[in-house]
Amino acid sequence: MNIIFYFSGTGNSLFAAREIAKVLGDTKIAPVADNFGADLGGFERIGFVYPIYFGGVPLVVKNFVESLDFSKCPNAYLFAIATRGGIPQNGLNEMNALLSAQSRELDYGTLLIMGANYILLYGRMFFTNAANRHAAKVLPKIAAAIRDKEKRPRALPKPGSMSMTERARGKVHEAARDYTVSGGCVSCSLCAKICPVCNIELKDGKPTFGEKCEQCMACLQFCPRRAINYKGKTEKRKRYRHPDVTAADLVRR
């Protein structure tokens, strides 16, 4: 059996973690934030999906990474799908060296390109569909790949290289002081119920957001009624999710 463990907000890397797992068969795929501490004992082929924040591994996926015991698999084949809509940097390296601190490493990583979705900088690109169509074009190469267990690891980080990353990631839980909700909310509880770390919650019918923010965007990105924003940049700005992943895929059980 195969295990793929993934993390998504709008829908890209919980994409890509079904379409690996059709051509694997016998594949449980598993969010993140649910699993931590995960007994990865019996499974053949390990998986991590996610998409690459601030040029390196969202922290929740870092902290999941690190929470693992890798003793109880000592001959799982290793892999990584980093999906990105911008500059890769160290998405894929990041995780290697993840692992390599458990003395395990990458025996297959990639990166794939995918819809930008990072509403805060830009809203849905024009190149958006193609970059999708795309992906699911080469997603039944990679998961061959990784079916037959292919080697193509990654080499560690340069010193220094994550300065930014780390930054970034020193301020990412206050994001979401800055989110508004405005009158058009219809206290439907979708941001609640859809937030893949348990952000939000309701009080009084309106949202209210914690502090474990990863800046998913989940949230502003699946109200109906557009009534979340940040600081006034995204009112105006499209939304987008993968049009193959519905709100419901997303939903925490």
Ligand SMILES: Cc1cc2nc3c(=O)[nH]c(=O)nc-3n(C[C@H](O)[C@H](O)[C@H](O)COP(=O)(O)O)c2cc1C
Contents of the next structure:
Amino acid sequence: MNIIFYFSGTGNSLFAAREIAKVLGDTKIAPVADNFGADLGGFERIGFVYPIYFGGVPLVVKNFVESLDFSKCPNAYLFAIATRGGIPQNGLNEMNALLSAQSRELDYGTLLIMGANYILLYGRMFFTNAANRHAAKVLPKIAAAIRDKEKRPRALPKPGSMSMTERARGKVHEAARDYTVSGGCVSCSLCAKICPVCNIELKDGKPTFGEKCEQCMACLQFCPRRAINYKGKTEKRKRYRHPDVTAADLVRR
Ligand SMILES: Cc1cc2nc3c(=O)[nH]c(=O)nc-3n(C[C@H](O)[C@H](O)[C@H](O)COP(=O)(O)O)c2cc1C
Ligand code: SF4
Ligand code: SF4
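Return one more block: the form predicted together with the named molecule, after the form predicted on its own shown previously.
Every chain and every other molecule in the complex is listed next, the one we just looked at coming first.
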């Protein structure tokens, strides 16, 4: 049996994980937030599929990998797919560094350009559809390489090259302090249900944000009323989510 651990705000990484699982067969797909410290014993292939954040691995994914004990799976084939909107920087190399801290390395790692979702900085991009079409086309080939246990190892981050990522990650939880909820909110609770780290509670029918935000953008992108916004900058920006992944697919509770 194989397992793919994923983290996904707007569906790209979940889409990629599913496409890989389809080709591999006998593969469990598991969200990282529910699987800290998971027992890795008995898996033939272990995969990590996640978006690149600030040129590196999302904080929750980093913490997750650090929670795992790879001594339980000495012969497992380890692979990673880092989905991205633009500049990959160390998005894969950092995963290799996290594994090397446990004397392991990626057998196979690849980057995959998909729709860019960081609405705090930009709206839906002009290349979105083309990027997602391309991803759908290459995923079966990536899956076949993983099925055949091809080797495509990755480098480690160059010394000093993680500083931008670390600076941004150090403040990642702070963004939600500046999220606002407009009067258009209809108290449907989708934002609370879809948040992958359970950072949203409805109080008196309105969402309130805690201190665990990963900036995955799910709540801003999926709110049916576009009621969640950031510093007055996002109201008019076009929303994005992967076209083949529904809110129900991403909801964890
Ligand atoms: C907080 C944040 C930071 C991001 N930083 C990068 C980045 O440094 N490089 C990049 O190529 N894409 C970046 N992106 C875009 C996402 O990696 C990309 O859209 C990804 O495929 C989204 O995956 P998901 O739909 O599974 O959440 C960022 C997105 C977010 C939300
Ligand atoms: S998803 Fe939007 S409408 Fe629904 S509770 Fe959250 S903010 Fe309100
Ligand atoms: S609060 Fe919103 S942006 Fe932050 S992790 Fe939850 S769903 Fe993602």
